[in-house]
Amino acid sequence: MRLLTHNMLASNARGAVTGYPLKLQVVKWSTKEVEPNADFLRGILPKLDWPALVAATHALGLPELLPETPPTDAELSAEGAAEEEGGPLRRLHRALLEIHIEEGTLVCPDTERCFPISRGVPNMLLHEDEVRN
């Protein structure tokens, strides 16, 4: 599961008021290296909820990956800036789409149901009593 996927997920489970963000507990991680594009950057940006994306990076032990505030679209647009190692650009794009959850668990904030990950993929699937009315 990539960072992109963890920041798009809620819980939708009885009891829960937004379900958002889910808690990360990381288990194991891996990087698998992707072609940069900084034009899907740019255009995700605005949809992203950045405190939640810069929590993830906490729980995985990265702190230093991401500032606490977005990077600018000059930052992003800046000539050169996809191949700039250690720029806004490559920071982003490292968060969102390299680094993969192989194992660990998403927990709601509101409920503390836990949904595990398991080869990389979330299961929020729901028990039937936890599904709202």
Second form
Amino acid sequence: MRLLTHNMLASNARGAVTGYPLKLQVVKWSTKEVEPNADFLRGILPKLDWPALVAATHALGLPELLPETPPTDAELSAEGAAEEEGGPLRRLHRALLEIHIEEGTLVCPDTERCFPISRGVPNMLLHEDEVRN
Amino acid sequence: MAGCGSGLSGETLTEQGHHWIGYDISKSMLDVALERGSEGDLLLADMGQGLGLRPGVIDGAISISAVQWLCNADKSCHNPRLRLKAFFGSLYRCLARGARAVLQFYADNVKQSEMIVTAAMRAGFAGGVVIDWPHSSKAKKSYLVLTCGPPSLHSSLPKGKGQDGVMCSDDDESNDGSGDDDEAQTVGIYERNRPKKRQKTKKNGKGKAWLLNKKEQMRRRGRDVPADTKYTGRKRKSYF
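Here we have the form predicted on its own; I need the corresponding form predicted together with the partner chain.
To see the whole picture, the full complex is given below, headed by that same chain.
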């Protein structure tokens, strides 16, 4: 699971107020490089919950990867932004799309309910008594 | 993608350059997707429990042959209506304004179809059902095409495949009879090619031979029948 997906995922279970953001406990993660797409990153930027994304990188042990405040659209659309290693675009791209959580747990901030992640796939199945009506 | 299974359709999404999140209730299907090297992020989840995505983050949604499973009560505690409500409600919330969802489904019967469409409408979606090949039991496919937010010029329903001809509303099934697109809450059902009225027989009425025979029959019964002339049973100009 990439951090892009983690940024959008919430707990659906009974008792969760927002169920978001899910706390990340990482046992194993990997990186897989892909070509950055500036247009995509610019488009997704306004939809991201920045503090949750930063918290996720901290949970991975990468506190230096992202700044406390999000990059601006100007920074992402600047000439050569995609080529600049260590620049705001590459950092955002790496955080969102190149990191893959393989094993770990997602924890609901409201109820502490745990959702295990195995082989990169979070198990979000709820028991019958947890389903909201 | 709701009901992504082994990720076959997800590959097409990836080829088109999309980032996607795939939901499936079957761990073994997802394992196959992993073996295939699926690029999307997979979730082991039951869409009838809600999608669990925060509001307005998704640009589009597709589903292939999965939504109808929500109509089945697999366990005694399942209530299909609640499951449909959880799915469509959470789908509506997580879609960005103007985003579109296209869900291909197989409905066992009209009741199931209505259940699905009603649930979508109650969740706030606009749109309708497009049916490809409505008269082929093999090829027939129903697509629930939904939009979030006010309909625009671009949100009109596509034409279903089947035969040439015009899309028309099936008055028996549409909810308010007019399929009025100005109402955000309206869901019209458009069925491509209603069955045409039985065509007139190609024979163009009955032939001269039949007529002469009939007249002879009537004479044998003792009726008064005009004599046969060269005009009998002649093809006339059509008046209509």
